[in-house]
Amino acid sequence: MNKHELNHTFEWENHRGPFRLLDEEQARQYDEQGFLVFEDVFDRETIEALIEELDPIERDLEKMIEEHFGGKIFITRSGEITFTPHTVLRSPKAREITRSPFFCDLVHDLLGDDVRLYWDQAVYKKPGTADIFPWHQDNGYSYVEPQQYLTCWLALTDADEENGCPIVLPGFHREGTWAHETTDLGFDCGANPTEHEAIAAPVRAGSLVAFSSLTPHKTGPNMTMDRIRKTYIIQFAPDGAEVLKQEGTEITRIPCDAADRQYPILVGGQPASDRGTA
């Protein structure tokens, strides 16, 4: 794998307490392997209420793509896999979960005292989807500085190796963002690990995998015939983070502070009120 053209001087920053949620062993694992699994974070009622709001939003997206884009737009493929972004704009439950005490404590421990929501999306992998989602780093899609932000992969339905749970490649996050190639299935960082290097992370509904934006990961096919693998992806970044776009020698910096959807989670270490403003 080759480094991203903007990744020049990256150095991984290890995490030190005091922690609100993590213990020392979890902090060490995150620094060494780039991911953590948290079981049963949200109860069944909370997850069902979130699904009830996300399902119609996902159906609207899929219908629009079928009617106006021939069933495919970027990495969303109707009937196979859908990526429904910015659900916090339409789902009060999604917005509530992003501000939950669990996430407030987690982002404090891994990102610091001042944190914003960076991105959120529902990802539904439909039964019989034969293709994998390729090895990639989240920071390979849009290059964010600081590179070291946080992705939380919240299972809305049970996710296992049969229907496409996350598979992570530990250790490589410490080297920063890698170059990615655009493919029909999604960006690909060119990882080619052995089965012993990659770690599958199956999680029950209500559980989640938290990993660095720099941790290479993929999901496998959904080989079931009757189970939609439903996931809610929530990403958090330090306040002041920017997306960098390079054209030739010119670099444009775009602040990650859209008032309606990149709202504060922590301000000065304390939970931010849900005002929807920057």
Ligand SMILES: O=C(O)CCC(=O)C(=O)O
Given for the second form:
Amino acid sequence: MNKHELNHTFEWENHRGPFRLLDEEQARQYDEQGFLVFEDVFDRETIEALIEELDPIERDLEKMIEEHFGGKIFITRSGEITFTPHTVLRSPKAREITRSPFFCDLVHDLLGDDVRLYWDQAVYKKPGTADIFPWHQDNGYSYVEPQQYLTCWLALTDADEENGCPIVLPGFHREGTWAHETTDLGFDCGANPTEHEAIAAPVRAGSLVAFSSLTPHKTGPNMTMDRIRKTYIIQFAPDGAEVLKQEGTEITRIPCDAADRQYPILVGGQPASDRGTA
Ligand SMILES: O=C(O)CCC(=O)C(=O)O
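Coords for the form predicted in complex with the ligand, given the form predicted alone:
Complete assembly follows, chain above in first position.
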């Protein structure tokens, strides 16, 4: 694996507290392994209400991709795996969950006092999808600075090794962003771990895996006959984060502060009020 061309001087910053949600052991695990699992964060009612709002948005996206793009656009392949971004623009429940007390406390502990929503998307992996979603770091897709932001992979249905739960590769986050190759299935950072190194993180509906934007992860096939694996992915970044776009020697910096969907979660350590319209 090679370093990303913009990743020159990265140093992982350990988390020292004071913490609102984590204990010292969880903070140490996050620093050493790059991920944490939180069981049963949201109850069934909350998850069902979210699915009810996300399903039609996902259906619209899949239909549009079938009708206008021959069933495939970038990493979405209809009938196999769909990525439905920016659901907070259409789903009040999604918006509410991104601002829940759990996430306010978690982002305080892992990102600091001033934090925004960076990205959100539903990812549905359909039964019979044989392909994996390849090893990557989230910061390998769009290169964000600071490189250390947070992804929360919230299971909407039970996720296990049969239907494509996340599998993470601990340790590599500490060196910053790796170079990624574009493949037909998605970006690939070229990780080739032994069975001992990679850790599968099965999670029940309502539970979540929180990992760094720098933690290599993949998901396996969905080999079930009838279980759609549904997840809602929520990413948070420190206020002031920017996406860097490189063209030749030119670097453009794009602030991650779109008013409608990259709204503040914490301001000065306090939950931000929602003045949005969703
Ligand atoms: O949920 C999946 O199957 C893959 C999603 C993922 O790893 C991502 O969006 O970064």
